[in-house]
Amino acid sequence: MASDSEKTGMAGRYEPRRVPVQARSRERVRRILDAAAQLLIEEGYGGVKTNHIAKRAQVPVGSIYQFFPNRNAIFHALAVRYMDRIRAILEGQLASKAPQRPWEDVLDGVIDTLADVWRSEPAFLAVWVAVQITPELRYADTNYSQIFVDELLVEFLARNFSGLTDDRRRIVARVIFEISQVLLDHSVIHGGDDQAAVVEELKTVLRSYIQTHIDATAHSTPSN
């Protein structure tokens, strides 16, 4: 297992050269990023060369250097821009700004704001495997769990269920997490017809598992 320093000059190998600033080259940027995750749905991240993306995008080579210094480095851009979209949503509905609903409903919209995008954005479960089957990616994206388990899922659970402790609310919120990122995947490579179902059984699940914990806590709390 990689340490943290190792895991720190692994992500810095996939930072951009430089941050477009011009409305050009903001654009042309675009179209990298947009040939590569189309290039990852048809071939598959064996499949996609630098060489490939660049004439996808109709710019040089060179250009694409330019911005960023490998494959992997346009890679991790991708898995950035839809993490950045997904934290977003998450936000919007997760976030003490968000407004208040019962916890079921906070729950369930979150789930389905999800699953419509894994179901209508073939390019982010590309992008997802992508960054899963590469170690180097991996390491580049520690912090793609980190914000929303420890800012946003935490948060809202301390909000709503006060009884659970700091150490428990991080469990709950990582469990949450990850069976979520199962289900919805499965949903999509494997759901077919069922998908809509599978996506109905990650709510039960999580209703479920969350309302333990709750019922746990009222009876671990001494009556008055």
Given for the second form:
Number of protein chains: 4
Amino acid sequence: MASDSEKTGMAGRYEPRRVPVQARSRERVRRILDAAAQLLIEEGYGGVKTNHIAKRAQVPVGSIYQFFPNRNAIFHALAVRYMDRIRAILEGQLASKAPQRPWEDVLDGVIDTLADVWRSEPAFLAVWVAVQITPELRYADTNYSQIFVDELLVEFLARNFSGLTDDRRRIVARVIFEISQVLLDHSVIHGGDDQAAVVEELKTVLRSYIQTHIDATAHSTPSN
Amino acid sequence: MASDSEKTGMAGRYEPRRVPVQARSRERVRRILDAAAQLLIEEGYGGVKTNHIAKRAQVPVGSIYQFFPNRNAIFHALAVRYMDRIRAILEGQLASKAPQRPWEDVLDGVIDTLADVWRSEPAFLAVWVAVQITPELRYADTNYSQIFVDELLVEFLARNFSGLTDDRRRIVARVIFEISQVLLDHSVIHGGDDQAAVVEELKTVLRSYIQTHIDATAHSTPSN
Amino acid sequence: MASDSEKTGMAGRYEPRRVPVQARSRERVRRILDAAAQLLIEEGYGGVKTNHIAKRAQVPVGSIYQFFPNRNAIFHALAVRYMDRIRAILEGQLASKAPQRPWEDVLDGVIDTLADVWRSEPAFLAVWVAVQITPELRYADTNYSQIFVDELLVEFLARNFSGLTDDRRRIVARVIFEISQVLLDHSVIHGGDDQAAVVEELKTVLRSYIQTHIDATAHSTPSN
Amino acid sequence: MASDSEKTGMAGRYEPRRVPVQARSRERVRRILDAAAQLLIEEGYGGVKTNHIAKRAQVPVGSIYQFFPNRNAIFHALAVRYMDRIRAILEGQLASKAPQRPWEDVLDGVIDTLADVWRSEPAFLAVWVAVQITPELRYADTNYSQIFVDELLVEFLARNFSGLTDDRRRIVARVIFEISQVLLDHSVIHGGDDQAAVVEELKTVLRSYIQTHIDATAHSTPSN
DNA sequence: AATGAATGAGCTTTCATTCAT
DNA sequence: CATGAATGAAAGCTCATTCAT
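Just the form predicted on its own so far, so send over the form predicted in complex with another copy of the chain.
To see the whole picture, the full complex is given below, headed by that same chain.
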């Protein structure tokens, strides 16, 4: 089955050369990604040289190229790794298994959890920025996140208020996602004293935004 | 008005070497910036080489270094150029001279105007991204935008509802600014059919967010 | 018959590490050489990587090094394989067992047979070129071909006209050999319409060249 | 006007990036080519590293890439340079301005001159071999030499005996050219005592070959 | 002031060969 | 014997910046 990216004509460039199966290989890849993330934080995109990554990860350069076809593929993998963590958080908290909590609480919980991640792992932010560097990277990235935004956030919205078309719901979900990203980034970058305050504002923004849609829906379909 | 660099403490690195006064020089600088913006869209930050800029701008490389101390200074100048345009728009529409329109209308007007700019100049987006990449650039430019966000947006908020502390108002203003940026970016990147829809969502987001604050303020200060 | 390497004084470097005796091993070596030959045609000497050979031959890289001490040894083996085929052809057609045919006919027959080989196996050409590239390989292989040129061609010349010194005869034989090679190569490279024509020219060249020597010999030794 | 190579789809890769016009630049390019030729002789194709060339030529690597788009382009340029020398020799000796000498003498003269060149410049041989390494290089090369073979050798044949069709004449010319190359190469490689002898054989080969064509022509068109 | 050829440190990537399994 | 992941020296090439003209 062809992957999403194989269809775009813009991708495939960052696909892993070899997927590590043995424990030792997986460990290696992990070390490579950790080193890259660390360097990204310390030096910024331009400062991340393949040889530095190798040295920091305690692997020979050659090993990097066993798993990644090129330098940018490392950044892509990093982004995927972090996006997967976000996905896991969303899955854990948005999924339908805990149906009885009011949506506002669920949302607040998600934001708090994400804020913790952002705060505790500066790499999240760094990766996010790094991935914007090349149009292709950005493209691959957005594609990837779109998948779980669709799966999880759209689904969550659908369960909690039904008054929107599917298309509309996807846009709303994406808007929520994007807003969360920037404001979490912003809270970290201009951290200092306002960090927590910005996170609170994020909650306010999302709550009022969603509420507006609920209200609008309620009015337009009063018979519901 | 003092230039941004005088305030940053990290200043000077991107300051123009020579400010073009003669018509021909000004024209050159304009061509350099246009070329850089164009290349930024096509190739991304990493793909913009000084020699390409020079060739595209039809100026010798040496000329670039007459006006800019280094490559990043070009991106900085580009960011300043674009931020100045945004500032002009905000100044024109938020300033106190047209006091009688309801704030919702003013806001919608601003967003529509900005959306036009973003749509017609994809470079806006590219520049914004480029500036995030280098830590120093990010720092310098965030500061710069902070200035007019403070001046104009904070001012606008202050005029329209007074129930927030100054600090809080600055945060709200910043949140508004960041949200506007991402969603405008997003509307451009995923051009297609949803572009207008995303812009509408942006309006909804901002309106409901601000309204929430107004309401909160009203309650907390019932004498109003 | 002693192997070439015993005579070169530069020997050993390309000697097989292990001579395959079991059927499976022999098959493996054959596959390795076939793969190498094929890649040589497609990519040229510089483009043939050991890993490509292994993949194409469906053997693990390690296997290659079981039989060959290094990359160049593969090319050497290839050259030997092909030279052996040429030798077989020459042996079959030049050897004294078919004494009664006029030398012109014998020569034409040989050329036609060789032309068939060259045409049907483009690798012949590629291998020959590859072997020229590395000084040591060239040395080893020229020596090897020298052996059977001496044995067969010189012998053939000796039988058909006796008026040359041995040294002279070796030079003439070598000249014939070299000319045949280039022109067969040329006929293949510039395939198209002229292929057959070039082969005919080759016959003409060789016939007239040899005839000249016969004539010269006849004059210088009128008593014959 | 499009060059020959621009039409093939296989070339253009070796075209100079910048053609040196000033004396100093021309001198640089000459030094680069000299260094490459020298290294080719000493180390063989594989031993010629761009950095070695640069060091030997006393230029920075960067300079090489100002004039040549890649490593192979250097070999191509080298081949062109030497082919141009051959062309000059052919032009000087085959051209119609010296019409009265018998063709055998002209031919002998050309061969002797070429033999001198081959003997005195080992690079000739090395370059010839190097150019065979990549299919594209060989192709570009043959194309280039074909031009002056057509112009000069075909023309020479046409002037001296008229009994061949044009197409045939081109083949004969090419055959002469190829034979001369190998045997000159051979005379140098297996130099030693036989060097002069091989050159003499080359003359014999060519003379008898051409004479055969003259005779054949004369017979087939006796009325001429 | 204007030019653009010159510079070379340093980057990414490759690939023949080995050797632990 | 068989395997193929691991290795890392070393190659080709780039490109921001300078400075002689």
